[in-house]
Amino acid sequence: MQLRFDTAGLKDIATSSLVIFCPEAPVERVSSLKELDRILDGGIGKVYASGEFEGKPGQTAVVHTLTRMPAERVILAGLGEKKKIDHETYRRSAGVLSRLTAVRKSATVAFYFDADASAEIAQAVVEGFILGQYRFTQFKSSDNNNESTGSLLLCTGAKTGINKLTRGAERGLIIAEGVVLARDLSGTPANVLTPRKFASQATALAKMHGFACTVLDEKQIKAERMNCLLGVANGSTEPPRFLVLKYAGTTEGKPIVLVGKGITFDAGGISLKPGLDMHHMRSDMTGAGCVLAAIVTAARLGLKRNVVGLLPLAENLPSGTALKPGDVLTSRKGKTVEIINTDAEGRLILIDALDYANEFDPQAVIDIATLTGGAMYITGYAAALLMGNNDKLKASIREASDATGERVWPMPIWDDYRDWMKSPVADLKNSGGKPATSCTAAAFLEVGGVGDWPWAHIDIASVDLEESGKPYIPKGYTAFGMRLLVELLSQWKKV
């Protein structure tokens, strides 16, 4: 996607489609609409008078200019009531209009902003537009619906505002491309994106964007005593990998460690999942994909942070060598774990990764994972779950959630849940059953892997896949959490 910027006035913008964002207000109260109405001989007022467009959220209207101005058509995009408009409103509006036929067939699309538009608004618009047009087509032999806009022009009549638009839009482009990377990873079939192929792609990205990537093979994983990771991988002929990503954005300060669950396919192991929808289990590595994309994005943005990414990668399959219910593993931390359910494998690979975080003396650790199906029964498809041991860190994550529209909802880790994860034959068991499954899973992570540092856990199991489609999240894999992590890193507050 190419970005261009201009200080041209409304009557001078040459483009296929000119977008005007409209609050739910009369034409005469919005300066850009008032000027357009004059240029188009009352055409805007007639659209409003007809009732086909009122500026409500998600509404759009296409007005052909009939040579009255250089733009071929004007597209009105509704924002809703002024008092409710925020950055997410712009992001959603841009996502809706990105899929309009008139827009998809436009060689160039221009957005016109009033003088008071902020960099954050420009960022939200570019994010929403690019993400709304996203389609996963890598494995289609032909694609008859591949129209997409190649160029965006951001305009404001105020010369003093162009720097803000440029800064925000360029940031939005980089972040959106990070989400596209993570979505592509989640959508890639498991026979193509194996742990070794994931490691190869991460190595190439690290070289391209200037951060370090160390790949531990199965022998090195064994030497690190990551027996839980090895146990999960033991059912597959595909060997596991453990990635250590290091982005050095500053010469000072302890690193922030991000841990991402990387099960490249999850059949459930011996505790086999139902066959229905099992094909979606290729996205059980979305946490790892989001962490990789977040570090790529941090490097591209030049964030002044030190960040480490830890990605345990494996397949979870049934076989004669697979983990069995009743087996006992010893984690890197030295905790013995009784296997109750082999489909509770994500927490096993995560406790080894969380303990490995101690090698970096972190200032904080955040893990992100498609961890528990039970998350859906708490927040549905509307939000991820947030748990952890530090209120300040959790508050920072919620602030990042508010800024990005990637909602999280806090849940407790009570002693009751820690007690439920105790085993009569080992230190821990890997499943506490159906009650409070998301909370008990977090308690297992805390006891089994977390060290003496601030920690937060984000369970994205109910939001990693969009079943029907939202304004800037088409049907398919969402990469939920990538923008959240980047915002958290960008606005980092010491904990």
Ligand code: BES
Contents of the next structure:
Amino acid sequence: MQLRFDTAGLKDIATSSLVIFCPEAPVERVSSLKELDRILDGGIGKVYASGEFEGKPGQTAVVHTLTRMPAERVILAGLGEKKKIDHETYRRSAGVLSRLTAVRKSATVAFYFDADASAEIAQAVVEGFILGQYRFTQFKSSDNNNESTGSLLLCTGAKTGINKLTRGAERGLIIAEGVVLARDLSGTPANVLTPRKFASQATALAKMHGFACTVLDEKQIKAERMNCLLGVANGSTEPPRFLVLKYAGTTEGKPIVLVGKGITFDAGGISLKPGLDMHHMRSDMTGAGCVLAAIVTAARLGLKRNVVGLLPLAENLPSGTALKPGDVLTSRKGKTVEIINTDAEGRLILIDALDYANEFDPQAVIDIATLTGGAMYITGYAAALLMGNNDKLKASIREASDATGERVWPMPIWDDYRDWMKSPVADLKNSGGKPATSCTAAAFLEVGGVGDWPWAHIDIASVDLEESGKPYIPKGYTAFGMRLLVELLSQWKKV
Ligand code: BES
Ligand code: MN
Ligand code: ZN
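Having seen the form predicted alone, could you now give me the structure of the form predicted in complex with this ligand?
Entire complex below, previous chain first.
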């Protein structure tokens, strides 16, 4: 997607579609609408009078200009009540309009902003538009539904406003491309995106964007004593990989470490999952995809941060060599773990990765994982779960959540949960049963892998797959968390 900028006035913008964002207010009270109404001989007033458009959130109206102005058509996009409008409102509105047939068929879509439009509004609009048009087409040999907009033109009459728009829109483009990368990784089938393939893609991206990527193979993983990662990988003929990504945007301060769950396919292992919907377990590497994409994005934005990404990658399959319930593994930290359920594999690979974070003397560690199906019974599809050992870090993540619209909700790690994860035969067991699985999983991570540093855990199992389609999240894998991580890194506050 190409971005262009212009200071042309409303009546001079040459484009296939010209978008005006409209609060829920009478035409006379919105200056750009008032001007348009004059140019179009009362055409805007008519649309409002007919009741077909009132500026409600998600509402759109297409008005053909019949050569009264250079723009072929005007698209009104509703924002709702003025006092409730925030950046998420713009992101959603842009997402909805991005899928209108008239917009998809437009070579150029122009957005007209008032003089007071901020960089953040431009960013939200570009994000919402690009993410709204996202489709996963890599495996379609023919695609007859492939229209998408070629370029976006951002306009504001005021010369001073154009710098803000440029800054925000360019940032929005880079961030949206990060989400597209992460969504593509989630959607790629497991026979294509194996741990080795993930590693080679990460290596190529690191080279392209100027950060370091080290790939540990199974021998090196063994030398690092990551026996839980090896145990999970044992059921598959595909060998595991462990990636260490390093982006040094500054030489100052200890690194922020991001850990992402990278199960490229989760069949459950010997504790086999039911067949229905098992194909979706190709995206059990979304955490790893989000971390990789967030580091690519941090590098592209030139963030002045020191970031390390740790990605344990493996397949969880049943076979004659697979992990069995009752087996005991010794983790990198030296904790013994009794395997109760081989489908609780994410926490196993994560405790080895979390312990490896000690090698970097981190200022904070954040892990992100499609960890527990139970997350869906807590917040539905409306939020990811947030847990951890540091209130300041959790507060920063809540702030990033508010800014991005990627909602997270806090859950506790009480001693009860730590107790439930004790095993009669080993230090820990990997499943505490049905009650509070998201919390007991977090307790397991804390006891099994977390060191003496601020740590937060984001469980994205509830939000990884969008089944009905939202304004800027079409049906499919969401890559939820990618924008949240980038925002957290951008606005980083010392913990
Ligand atoms: N990858 C799954 C969690 C998951 C389920 C993510 C559905 C997205 C949608 C994870 O590895 C898993 O199987 N968790 C088990 C843990 C249980 C056996 C303790 C679960 O949540 O059922
Ligand atoms: Mn599982
Ligand atoms: Zn899993």
